[in-house]
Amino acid sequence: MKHILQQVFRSGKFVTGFSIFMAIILIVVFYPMIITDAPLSIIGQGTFFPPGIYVSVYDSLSSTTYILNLDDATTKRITNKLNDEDRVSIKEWLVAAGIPESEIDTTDTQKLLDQWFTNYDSQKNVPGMTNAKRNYYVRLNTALKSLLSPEAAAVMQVNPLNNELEQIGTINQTDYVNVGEVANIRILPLGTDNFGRDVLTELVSATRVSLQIGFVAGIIATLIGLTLGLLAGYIGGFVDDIITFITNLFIVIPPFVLLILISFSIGQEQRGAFTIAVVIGFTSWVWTARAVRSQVISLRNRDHVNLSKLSGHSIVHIILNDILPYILSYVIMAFILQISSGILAEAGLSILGLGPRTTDVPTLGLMMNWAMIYQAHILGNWWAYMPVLVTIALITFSMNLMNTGMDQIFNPALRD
């Protein structure tokens, strides 16, 4: 065993895949110990908050202010306020007002503003402009002027005695607060999803559940395939015919179609993560059984097996002691691929709406399903689906690397 492990860990592909997979496992194990929030708890009153550091505006008002005179602060403030739609609208007005389109650069904020304030006139009649569009330009012009105004913003509060607003302070454009001194800060590296839930916390929990589904499905599929393959390959005859007939029946019906039919028949309320894992396991053992059968057929007439037969050993003893050790490396490789295919099968089911119940635990497939239903890919909210795709790709890539590395070691045809 020690010699085999040394061989395995000398494979660069196996070590790379194993390192990626263990890194994922460590994150899944230790992250919930540091961040104890429930993965499905709603923290944002809204949908798809972009990634970033969120600071309480209310608490920042009472924090110590510091005066910083930054030359480009106003430009950055306006650049952040002026979205792409506003820039295009400004360009449309300037072109309609007679400014050559070649002279307008929507990416140059300072030049665009100079052209706007030089040429904009709310009283000017621009051909083809509706009243709604004219009012939009008036509001935009007012907003830009307020950003450029050096005057401070007043902080008002309702007086409980007379229910009138009273000024309790001012905020100058040069006032800054230290983020570390603000009472309530929330870091959202991957933003929130369509329900206002922390995507990173949800992703870690979903990865753990998907891995559990993959392992359970892999164990079930490998055990069924291994058992049937050993019996069919060694005993042969009528037993082999029956097992081969059953295997061929499952091959005729595509496993994923069978998986869809079974999942649909179970019903939403009964589809827990473990149930889905069991269903995946019972529908994905076919190729393992066929491959094990072919391996056993090539081993059953070896000299050591015949010697064991002459010694009077039972069939179970011969299978477990004289055949199984010779195909164990292949079984491990098959198990690795079963885990990977189990995770992909769950993701496919969940995207179709046939995965685990949505109110129970998150899975990688369910996160993709939520992102698709709420059109995250259309709205450009990449953080709702891209980390899930990357996680699935990393898991399957690492397992395929481990499998390839082991195949190069144990497959005589691939050895150097």
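Numbering follows the first chain given and starts at 1. Each form is matched to the other, and the largest set of C-alpha atoms that superpose within 1.5 Å is called the rigid core. If you're wondering where the values come from, they're calculated on a predicted model, not measured in any experiment. First, how it differs from the form predicted together with the partner chain.
- Core-superposed comparison between these two forms: CA of residue 125 displaced by 2 Å or more.
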Given for the second form:
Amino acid sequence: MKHILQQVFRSGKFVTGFSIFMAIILIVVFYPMIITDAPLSIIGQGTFFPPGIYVSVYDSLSSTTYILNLDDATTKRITNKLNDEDRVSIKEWLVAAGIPESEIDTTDTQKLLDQWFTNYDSQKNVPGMTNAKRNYYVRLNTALKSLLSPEAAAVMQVNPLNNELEQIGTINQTDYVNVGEVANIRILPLGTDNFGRDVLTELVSATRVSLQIGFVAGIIATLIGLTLGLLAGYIGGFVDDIITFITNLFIVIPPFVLLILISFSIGQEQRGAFTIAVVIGFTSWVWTARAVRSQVISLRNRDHVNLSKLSGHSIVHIILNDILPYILSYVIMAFILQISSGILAEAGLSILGLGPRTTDVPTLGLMMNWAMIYQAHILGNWWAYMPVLVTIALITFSMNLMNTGMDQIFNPALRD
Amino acid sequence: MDKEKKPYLSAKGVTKSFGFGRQKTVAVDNINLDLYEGEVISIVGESGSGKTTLSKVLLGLINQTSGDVYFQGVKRDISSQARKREYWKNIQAIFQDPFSSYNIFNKIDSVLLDCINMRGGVYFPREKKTEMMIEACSFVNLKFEELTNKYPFELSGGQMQRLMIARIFLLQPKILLADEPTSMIDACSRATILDELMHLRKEVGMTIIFITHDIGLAYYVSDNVYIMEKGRFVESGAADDVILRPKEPYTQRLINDVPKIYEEWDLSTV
Ligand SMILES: Nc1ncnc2c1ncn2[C@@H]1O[C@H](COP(=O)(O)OP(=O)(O)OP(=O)(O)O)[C@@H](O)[C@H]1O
Ligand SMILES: [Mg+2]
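Now that we've seen the form predicted alone, could you pull up the form predicted together with the partner chain?
To see the whole picture, the full complex is given below, headed by that same chain.
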């Protein structure tokens, strides 16, 4: 046993898969100790805040200001403000004003602005331009001009005594605060989702729940499959006929269809994460049972089993001591596969809206479901679904890698 | 042999077939056999003639398709686990392939301990069990200290097969079915193992069914010989009659296949 383990841990594939998997487990275990927020608490008012560092504006005002004179500050400010649409519009104007298209570079902000200010004329009539578009250009021009003007912004506050607005300070373009001195900043590495929840915290919690679902489903499926396979294979005869009949029933109905039907009939309110795990487990034991059965059939006539019989051992003893150890490596591999397919099954169910009810815990599938319903993929809010996809892929990839590694050790014929 | 005596073990019309329809193989075909107490019989046949299948039926490890096996004059009843256990106290076997006879996950001590337990030694003190195991091992010229706590795959094929004989030494069954115990062993260990087997027979007074494809070997070890071809006994009788004056061409062929060197063997202990 010990040297088999040693061998397994010498397989590069297994070790890679195992490391990825362990890393995921460690994150899932330690992250909640550091970030103690409830995973489903809504922190953002609004949907899909992009990833980044969020700094409190209010607290910035009361922080010490430092003056930094940086040459490219203005350019950067404008670059940041000028979105792609505006740039294309500017280009359109410039082309209409007679600038050759080859001289216009929408990525070079400074040059584009120079061209704009020398050529823009609000009175000029461009043929075919709607009124709305003309007004848009006026607004754009004003906005750009105010960005370029060196005036400070005034900070005003309502005086509670006389209800009048009083200026309490100014903010210059050269004023800076040190982020470290601002009382409230929040890093949202993966932004927020459609409900305004921190995606990373949610993702870690979802990964934990999905892994638990996978484990529970895997344990149930493996136990059922193993027991039925052992009984059918070893006892044979009538018992085998019945079990094979049930197994075949499950094979003709694809397990996922069964899963959908059961899940649907349970009803949204009854579907907790655990229930879903149990349902997945109960619908996915079939291949384990079949494979175990055929392995046991080939084992039960081996001489070491015969010898064990001749030594007066009971059926239970023989199954546990002379059959099980021989198929254990296989069962472990099937178990790992069941975990990863359990996670995938949950994701599939949840995407269809048949997963666990959405109120208690997030799962990887539910996160995909939310992202899809709120059209994150259409709006380009990648942070709401890409990390989930990557997590699912990493989990299944690491588990399959472990399996392949083990397979090459237990079935050396496959070794390349 | 004294034919007045009741046969100890007998098979009447035993047939065993595998599969159905076109794939049906009749491995054992209407076999009749009488085994008397104390004698050694040989079942000789080429590979695939059904020797192993017959021995498994006689052992009760697989059920015959038809026919009956009688044990001590009455029809054998091994319908329950307890009866099987009882039957297997009387009849034991050494299998053809020592390498597949052991559970590779168990230390070899457990093989011998199982035998002591089966002979009612479950509650023997530890020292007594060890003593018995040492005795059994030394009977087959193995050193228990060198084997204890080892796994089967750490032993050679010859050592494994000798340990199987040690197992029989501990079990002391009435009947031993030895299914080509030396066919997978190198020629050097072969003689020793046969030696030990025959020594055991003298010691314990066992009745032996010796299965072999080697008619020369059968001649030296057995009283009666049964020649098996395609699941049937084609010729049987006293070893001298069958082997020195064969009637069947099949028997003649088996005899011709034996390398002459066997005749120079000294099996004086047999
Ligand atoms: N479990 C089984 N299922 C189907 N066919 C079997 C089975 N066991 C044995 N047979 C067939 O029965 C025939 C006899 O096999 P058996 O093992 O008894 O031969 P044998 O005389 O012991 O040969 P060998 O000398 O090679 O050991 C063979 O044709 C074999 O293919
Ligand atoms: Mg055989």
